[in-house]
Structures are given as structure tokens and as C-alpha cells.
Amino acid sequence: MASETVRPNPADLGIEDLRTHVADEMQRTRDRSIALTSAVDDDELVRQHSPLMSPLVWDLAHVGSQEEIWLVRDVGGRQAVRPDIDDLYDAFQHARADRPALPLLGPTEARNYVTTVRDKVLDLLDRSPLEGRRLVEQAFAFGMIVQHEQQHDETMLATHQLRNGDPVLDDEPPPAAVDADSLPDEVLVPGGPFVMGTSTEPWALDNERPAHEVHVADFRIDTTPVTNGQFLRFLDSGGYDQPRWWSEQGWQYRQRADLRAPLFWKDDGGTWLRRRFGHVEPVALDEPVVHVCFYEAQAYANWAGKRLPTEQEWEKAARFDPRSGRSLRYPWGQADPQQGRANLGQRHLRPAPAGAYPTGAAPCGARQLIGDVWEWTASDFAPYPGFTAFPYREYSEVFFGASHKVLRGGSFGTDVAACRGTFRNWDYPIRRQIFAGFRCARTPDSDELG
């Protein structure tokens, strides 16, 4: 994928510059959707590569349907393009496993549909005042649709990882970890209050709001995500066969699903190989482990004498600047990510080695908190104090509860538009097809605090 350019903050733009920014973001996002769907032939577009995922053609038409509903109809107040397909592309109406049996739009029809919708959206973007309603202030609805499509692009990327066949996606090799050997294993984050969440980020989604003060006790957190090499030591020690490291629910799932290693790993006579977007290659020991579920991450942390960080701990490590006493937009400051700071945007189809991106380090010294792998936390997905669903309950509210665990930080497949220091992801603790890894934390002993 193309490298990032400097992206302005919508909050800093006048109306006309904001229109240009929105149009650029929508085009950049659509280019990615087209690249992911044009990389395979039409037969593969309509095929279900895993019951966990939709056919790629469903995702393509779905992003068009949401764009039509929210922008053409709601923001623009214009005549519906295809109201007859609303139910087909309502994610709550049909489980992913059932979608191939639906009368979906074919590849050509889906492409024509999303193009028609986009033409209408660009026309109304030129005419919308971008003020007067909360939905359009600072182009929020347009930013919401950009993020929605980018989230589905990452989902489509996960589908590409699940498909069998020759490689079809191109990427660049990630940067090396320049000073990894000199990094400490952990960093200390002093206890105290910090401001979690945001009330000012213009395109932040409802579950990131509002900003609120949280007190976190002293904790230590791994400097980098747990690597394949570290996780292999847990595996080689028999960690998958010892119930003592697993929670009761985790052990039940490990047995039921017969988990023996991260997803896509294979033992080839004593050498561990992985399948990565059609390539079969030795497991890279210095890269963050990916495609592990919450229960595997939790078991590793127990084995290592640690635990998973809470969501509050993760965000304090990623955002709190003790020099100013303020929370930053990103670990490195207020500016959006650039190539040298984080592995985002599908530029590399793998995590970068642990210790990469020194200029992206947080004030506490932790690295790669943004990009590379989504990081499981110990926290259930829950609303912040003062939460208000906006613009619809189904984005966040219906998922709150103990059945979903929070992931933070984004992955190599996450776009910068859908990733920031306050961004919250969530999933079932059994999910392994997502680009998820983790880092550990622990409560320090009193003699470590000086």
C-alpha cells in the first residue's frame, strides 16, 4: 500500500479544506477496498473462505450500503438507491456463516452499486454545510463511514489470510529493530490519575467518549509485545497441556478447539512454520506473536508470572506524558502516524520486529503500542462514565458486557483513520483470525518503587 502522507486533524480545518480532506480520505479508503477485492477473481469474491468471515463481495456491498444509509439518505436527505438490499447487508440480520446463501449482489453489480453511491456522496459533500447537526459537525458522519470501510478492509485482509491459494497481495519488508538488544524487558508506569478517552477528537466514536479521569496504581508493562520466540518457549514448556496456566473457561476452550499453537502455525519436524497470506515460511522469532486468542494470551501471561494489562493501564502507558501531566493523542505526541512511527495501513503484511519504531515510543518507554498487532487486555468491553450511544446503539452499546474483551492499539492491517490512542476494539475471547497479539503487565513489588 502507499505510504502515509501528513494528514490534517479535521478539527483544525475550515469548511472548504475539510471537504477536501474528507474527499481524499474517502478516495484513499476506496482505493484500498478496490485493491483487496480486485486481487482475486470473481469466483473467489463470492466464495466463503471461512465460516468466520463473509464472502469478500458481501463486505464490498455492505460498505456501500452503510454509506448510502448514513450519507445519501440521512445526511443528504436524498432518494434511496437500493432500499431493497438493506436487510441483506444488515450485519445484525444474518450471521456470517449464512451470508453465502443470500441473494447477494454479484461482483459487477456490487462494484457498480458502490460507485453509484460514492458519486452521490461526493456531490452532497460539495453541498453540505458540515454544520448545524451533531451528525455533520466537523464532517463526523463522513469520518464514521471512512472508519467503517477501513474496518471492513481489515476484515477483508483477514479473509485473505484465511483463503487458500497462491499469494495475491504485495507488501514491503518491515523495518528492523535498530536497538532491540539494549531495550529493557519492562518499563515502570508510575501510579496516579490520567485522563482516559476523549471529548475533543472530532472523529472519535461513541465508545471512546467522554474523557474522564482514571486513577491507575503503579504497574510495569512489557516494553514490546510478546514475540514468537518468547511464545515458543511457553509452547515448548508444555504450556498448552498444563491446565494450571489457563482460566477455567480458557482450558475448556483449549480442549474443545484442540489449541496447540497460534493459528496458522505448523510443526514441520521440529521447525515451526507459518502460513502468511499464501506464503509458507519459518516463524520469525523476533516478530510479535499474532493470531492468538485472549485465552492463549492469558495463559502465557500466567506462565510468565505476569498478567494482561487492564485497558486503563494500556491507555495510560500509551498516552500519559508525565512531563506535562496530559494525555497525548498518540504515544509520540499529537501528530498522526507516519512511516517511522508505527506499522499501520497494510504496508507490511506482518508485524515489524519487536523494538522497531523508536520514534514511536511512548513517554514511559514502551514501543509499538500503536500498530503491528492488536493487543488483548484483561478488560471487558464496557461504557465509560457518561457514555451516550451515537449515532446508533448497534455500533457499541449492544456489545457491552463480559462476553467481549477489549483490544487496543491497532495492527499492521489497521488504517491510521481507524486507529488512535483512544480507539477501542473488542471481540470474543476465542477469536484467533484477527491480527491480535499482546504484551504483559504486572504489579511491582514495593522494593522496585524506590
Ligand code: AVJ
Given for the second form:
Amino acid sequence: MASETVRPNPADLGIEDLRTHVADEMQRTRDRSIALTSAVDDDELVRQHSPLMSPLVWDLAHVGSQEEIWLVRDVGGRQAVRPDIDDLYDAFQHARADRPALPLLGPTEARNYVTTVRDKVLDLLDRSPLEGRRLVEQAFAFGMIVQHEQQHDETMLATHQLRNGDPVLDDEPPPAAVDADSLPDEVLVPGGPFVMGTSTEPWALDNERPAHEVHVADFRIDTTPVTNGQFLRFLDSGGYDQPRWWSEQGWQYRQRADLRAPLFWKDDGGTWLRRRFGHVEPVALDEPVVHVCFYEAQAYANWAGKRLPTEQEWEKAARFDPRSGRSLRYPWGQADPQQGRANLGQRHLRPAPAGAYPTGAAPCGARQLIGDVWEWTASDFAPYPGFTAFPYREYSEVFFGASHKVLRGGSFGTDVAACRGTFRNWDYPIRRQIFAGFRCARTPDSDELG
Ligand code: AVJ
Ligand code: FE
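Having looked at the form predicted alone, could you now put up the form predicted together with the named molecule?
Let's see the whole complex now, leading with the same chain.
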């Protein structure tokens, strides 16, 4: 779905090229939203496919509402288009489960609304100085709104995965694994300081800022995300029934929710099948496991004699370049993800086999840190030292604390505009409908170090 042209960094563009880049990104993103909402009929658009998710038509109009609030009203200083619907599309006013009962815009109204807003935005983009005010500096607010729409597109993709019925989304098979068997299971990341977060990435969101030095001790991290085949060994060894592998909270949730396997798996008389966007197929053993919650990831790691990486460890593995001592935008360097480096952008509706994308490897040798599956980390979502909420507290700040765990790296359903080495995602540790897997880490034994 996403095209693989060279995407410029807003930091490198003059004002006219920056406007063109913004317009291109907005169009590319809207094409995806339209594809996700025209793949099903109107009845399926307004229906709730799971109490965990909004109706798709809510996401669509919500995307337009945020664009209206930030770009039409704030950046553009223009008259409101639909001030009467602000409340309906305020995510903090209504829980997802309650949204179908609201007097939402219908499919046609929602499509017309987002188009009306977009036309105004393209007009004001041409006139905005894109400087002089932090909100518009380097087109930040436009980048924020592009990322917001892409994030909801990934949410809509999760709704598609929860929906019952025949497949409706197009899909290309991902690349095959390259020399997966010859890869070491783990790579060593030597201890020492590195720069975490960013103060320079133009469209980085508030929680990725500012850049700050962090000291991380020696650790080993898995070369690839944990695969379905590996996870099956945990399952087959009775891992789901042995409280010793689970944290106390994890075991409580395992009991309460009766977890027995990753979400969307089904035991078919001794073989495991999975449902993937309407396709029912044998679980692919060489693919990273997906649709496990934090507690399942943590239990697996304990069973394997390892642990989950902290967020600091994950980012050091993904970004630290020991040759220069600097932190990279992506594991492979500064260039935006191109085809062959990472599984992003909903081109493939599944993770690629473990070991794929050798040219996307980090300096430490770890692969698939970007794309394929979001990776659970051991860390709670917390502000970096010097954090300031920008431009609104409800993006990040209200979620800081022990109830949310950080996920890193993006999934096959994450767009390149909403993914980079510093990008932070977060969710409740019980969440399984997101495209999340994990990799393990461990602290080396003292006799392993030279
Ligand atoms: C960053 C993915 C956790 O979807 O809840 C969307 C992004 N914030 N609208 C979410 C977001 C406001 C957010 N996550
Ligand atoms: Fe939102």
C-alpha cells in the first residue's frame, strides 16, 4: 500500500519543499484511511467489532476533528467547521465501548467532513509561514496530525483483525528469512553511556524529548523477536499453567482472562491455527509471535531464563553506533526506511520471518528492531528528564505512570511517518489486540565477559 519513494527529512527542506512534503504525507496518509474505511460496507463501518475498539467511522471522523482543532483553528486561526461535534470525538469524553451509541456522523457525513477539513488545511498550508511559532516550526503541527492519523490507521487495522468475516484487505507476502539459522541467538551490547531521545528530530513528539545521556550496563539482547515456534515450546511445556513463570499480577490476569495461547490462535486437534485478517492458517513457526500481552511476554522471558529489555536497553540496541559514539535515527542509520530495511506500512499483513531484513540490522547486529511487531519492554511509561508537554497534556503526560508499559519499534501496520528509533508507544500490560510481540534480554554472567 505504501509507496517506497525516498522520503525527505523535514529538517533538510526549504519552505516550499517542506509544504510539498507535508501535502504529500497528508495525501498518502488519507489514502490509507480511505482504504481502511472503504474495504467494508456501511453497516460494518458503523458497527462495533469489539468492545475494545471504536466503530471505524468514529476513528475516521476523530481524525478529521483533531485536524480541525489543531490545523484549521489553532494554526490557521480559521473559523470552526463543526464545533458542535468536538465532544463526540474527544477520546477522553467517551470510552471506546460507549462510542457506537453516540449520535456519530454517518459514513457519508464523516467522509464529507474530513474532506472539508482537509481542503481548508491544504489552503492554509500554502499561506502558513511554517516558522515564528513553535507549533508550526518545521511544520511540526502538520507532522503531528499526519502521525495522529497514521496511529488511528493502525488502530483501524487492529479493528480489521478483530472483525469476523472473509478477508477484505490486500496483502503481499513478506520477504523470506535470510540465513536465520546462522544468526547468533543473542548479541552483546557493551555497557556505557549513550544519548537517548532526541532534541532535533523535527516531528518527534513530546515524550521522545529531550535528548539525554543514559548509562546502560552490559546486556545481551535477542537478535530477533521471539518466534511463534519458540513461543510454542513455552506453551507446550505447560508455561501457561505454571504460576512460577508469571508475575503476581500476570498470573492473576492469566487466571481471570483464561489465557492459554496468543490471541487469535485456535487449537485444531493438536495443531495451532491462527486467524489473520480473515485467513485461517497454520501458525507460521518462523514468524515473530504477535498478539501477546506484556504478562505473556514476561512469563516467556522468565521461562527462557531471561527478562524483557528495559526501554533504555532497547533504544541503545537500536540506535547506538559504537564507531561514532552517536545515536542513529534508525538501526541502519539516518535514512528513512526503504523497502528491504523494515516491515512497515501495512504492505504485508503479517510480520516477516525472524532474521529478515539484514540491511535493517543495528550496529550491534540485532534485526527487526523497527517494524514487524511492537516490542514490549520492561519499562513503565515515564517522562524523560526535562520533559515538557507539547502541544497538549493529553497526548503523553496523562498516561505517565505504572499503569502503562512502553512498546518500541513499530509493527507491520505502523507507517514510516509514525516510527523511528526514538518513537515511544505505550499500552496497558493486558492488551493483546495490538500488533505486539517481544524479544528477550539478559544481564551477562560475569564469566561471559572478557
Ligand atoms: C500512542 C498509540 C498509545 O492510539 O492511544 C491517538 C496515539 N493519541 N490519538 C493511542 C493517539 C491520541 C495513542 N498511542
Ligand atoms: Fe486520537
